[in-house]
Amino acid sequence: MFDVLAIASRNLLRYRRRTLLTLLLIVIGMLAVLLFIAVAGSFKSMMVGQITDSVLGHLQVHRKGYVASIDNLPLNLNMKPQMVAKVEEALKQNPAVETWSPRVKFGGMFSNFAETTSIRVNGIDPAREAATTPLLPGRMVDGEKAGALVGRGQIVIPLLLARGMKTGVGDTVVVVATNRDGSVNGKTFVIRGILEGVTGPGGRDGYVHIDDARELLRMTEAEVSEIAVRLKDFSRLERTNGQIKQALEGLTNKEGKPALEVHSWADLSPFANLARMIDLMTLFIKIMLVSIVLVAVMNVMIMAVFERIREIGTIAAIGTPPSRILSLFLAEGLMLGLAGTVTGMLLSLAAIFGINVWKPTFNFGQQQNLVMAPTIAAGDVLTIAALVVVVAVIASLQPAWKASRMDPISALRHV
């Protein structure tokens, strides 16, 4: 085996320029793929983190049919206290769940006593909401960031609303809402703070204390519109989603169907499509890498066979078996793949380290100066490396097979 590798290396060194050009193509392909995976993965993680840690949470539990009607924020599809208790019990028993936050959501009218506009109101438990969506307090652009996000009699309003209604921290406003029975109720609030949007200036979500929300809606029971869930490890999202669904299957409605639904953030946010697009682009980049390696190595090996026909005929004439000739050419492809992979991998890791030292920033929606910190898993590096080496060997197979099947007499006569 070592003899075959030694001969293969000498054969590659006989054509240094062609070998170096082929290696350069493989190295550039490796560098492009690993850098793209690291940078795109960093952006995707940052984007998902901003959405889940600022607004949605990792998972949400709703009553059946609520999400299908979520634009209307239907109060008749709130979860009753008995349902909430069973959901919380299921969440307590799941070791992957870190915390959760109950919410009461409704649409209302917001007035500064001079003008009126619509608003989406989230009734929250401030401490539990801050634990479930830890980036939410950081979105405060005006108002005291320390302490509870919102207290009794206070409201936090979106920046869009504050600008349009010309209201600020400390102003008194009125929120009017229609409860489930159709009666109209109003309650005054003092503006506690102003929140910027996550992805742009179009957000209309305000926050009040959950007890104030229930009082405004005249709820006789501690109903909940949704329960946002935060996991200890985001990578276990799909598994935990399935576990919670299974744990809640026993809760059925009058028709005997599941009474609750569990949705991941991807089911609730349009930005999930952007995340899938990043994954699709990563797949296309990998396909391009395979194509580059395949074409480059196959071209080199075909040329090597064509230029060494008489040499192949000579070694076949002196008794070298076809399997030995096959292994010689396969070894050349293997060494090209290994050399290009190792070099490309080292350069890629150095480039990723350099980007982390440089710490470039970018903006995502209203979030400014987010620091890019690209990382790549060892599994991804090893997978790409193995793919390149395997493709290099496969690309050598056809020329190697052709060389091993040459007739010695015809090969010796070749000019």
Second form
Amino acid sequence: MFDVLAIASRNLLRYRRRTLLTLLLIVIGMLAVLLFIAVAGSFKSMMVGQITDSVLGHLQVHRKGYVASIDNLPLNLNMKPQMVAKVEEALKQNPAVETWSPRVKFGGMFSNFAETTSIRVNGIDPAREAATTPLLPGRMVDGEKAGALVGRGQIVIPLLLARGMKTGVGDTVVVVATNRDGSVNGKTFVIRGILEGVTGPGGRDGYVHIDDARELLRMTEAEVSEIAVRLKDFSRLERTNGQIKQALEGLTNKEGKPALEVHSWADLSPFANLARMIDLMTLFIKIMLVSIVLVAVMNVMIMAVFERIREIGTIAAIGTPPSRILSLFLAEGLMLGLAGTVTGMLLSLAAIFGINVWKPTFNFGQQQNLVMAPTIAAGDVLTIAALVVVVAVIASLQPAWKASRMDPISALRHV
Amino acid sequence: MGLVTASNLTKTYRVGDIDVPAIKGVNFAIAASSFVAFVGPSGSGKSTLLNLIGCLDHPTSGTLKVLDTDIATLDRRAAARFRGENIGFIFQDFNLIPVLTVFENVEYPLRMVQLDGNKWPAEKRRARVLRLLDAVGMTDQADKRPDQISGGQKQRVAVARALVSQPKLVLADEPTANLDHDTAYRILELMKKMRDDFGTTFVFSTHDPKIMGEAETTFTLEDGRLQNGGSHV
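Which structure goes with the form predicted in complex with its partner chain, now that we have seen the form predicted on its own?
Complete assembly follows, chain above in first position.
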């Protein structure tokens, strides 16, 4: 094997310029793929982090049918205290769950006593909400970021609403809502802070204390619209989602059907489509890399066989077994792939390191100066590396096969 | 019984729809340790005959036995193995491998052709190559590449390569055609010396009347037929 590799490496060095050009193509391909995976991956993680850590949480538990009619924020699909207790028990039992936050959600009218507009109100337990969505306080553009997000009698409103209604921190406003029985109730709040949206100034979500929400809706018991769940390890999302679904399967309604539904952030956010698009683009870039390596290596190997026909005839005539002739050319493809992979990998890792040192910033919606910190998993690097090497060997297979099947007499006569 | 025996041997090539006979029912026998030349003008069938003896081609009809093996029974893989173990080749254009040094070119058959690695361990292999290089007077050029030596030196290396695996038969197709007269004679002298030293049978082809006189046995081919009746001396 060593002999085959030694001869293969010398044959590659024989046509230095051509080998270098082929290597360059492989290296550029690898660089493009690994950098894209690292940058797009970090962008995706950052955005997913923004969405899960400041709004949605990693998972949400609702009563069956709630998500289908979530635009109406139906109060008749809230979870009763007994049901909430069972959900909390199931969450407590799961070691992957870090914390959770119960929310009461409803639609209401927001008034500054002169004008009125609609608002989606989230009644939250400030401490538990901050633990479940730790980036939420950071979205406060006006008002004290420190301390509880909202206290009793306070409201945090979205930037869009504050601008439109010309209200600011410290102003008194009134929120009017219709409860489940159809009676209209109102409650005054003092504006505690103003929040920017995750993806821009849009969004009509305000936050009040959960007890104020229940009071406004005149709930007789501690109902909950949704429970947002935060996991210890985001990478275990799918598995934990399944486990929680399984744990809650036993809770059925009067018809004997599951009474609850569990959704991951991806089921609830349109950004999941963008994330899927990034994954799709990554796949296309990988396909491009495979094509580049395939064409580049196949081209160089076809040339190598064509230029060495007499040499192939000679080694075949003196008794070199066809399998060894095959391995000689496969080894050239393998070494091209390996050299390109190692160089491409080192350059890509250096580039990723360089970007992390440089720390370029970018804006995403209202999020200013987000630092791009590309990272790439060792698994991704190894997968791409293995892909390039395997494709390089596959690309040399046809020329190598042709060389091994060559008739020595015709090959020796070749001019 | 000869080392090589041919009986009513024919070889016909098909070119388009036409059958072109290259060898027409020849009979001959070549004794072990002999120094034999196939001579004749271009197109007389010399190279075809050497290709058949070298198991590079199959006869159309008749029998050709090399070392008691009917070469018609050898498939591609078996033929390669048979050549590697029993036959050495010397080519008109030397055909050394350009990326290997002189030493490595001579060593090549022992490393890449012989599948039985134990037969030629590194030390034994090195000793064998050095002995051959010494025999052909190329020891001091061992580290040079083929493009750094002359045509005569290349053919010396080719002779050493042909003999390194101790074959019983060496076939040389026009081995002196690309050499000047003096060098050609020196190569023939070298081949004879190798025959004397190692007992190897040398069979070569030539169309040069001066060179053919160096052979101990000469078979004259004309239009695919042996003119001297195929006898051997």
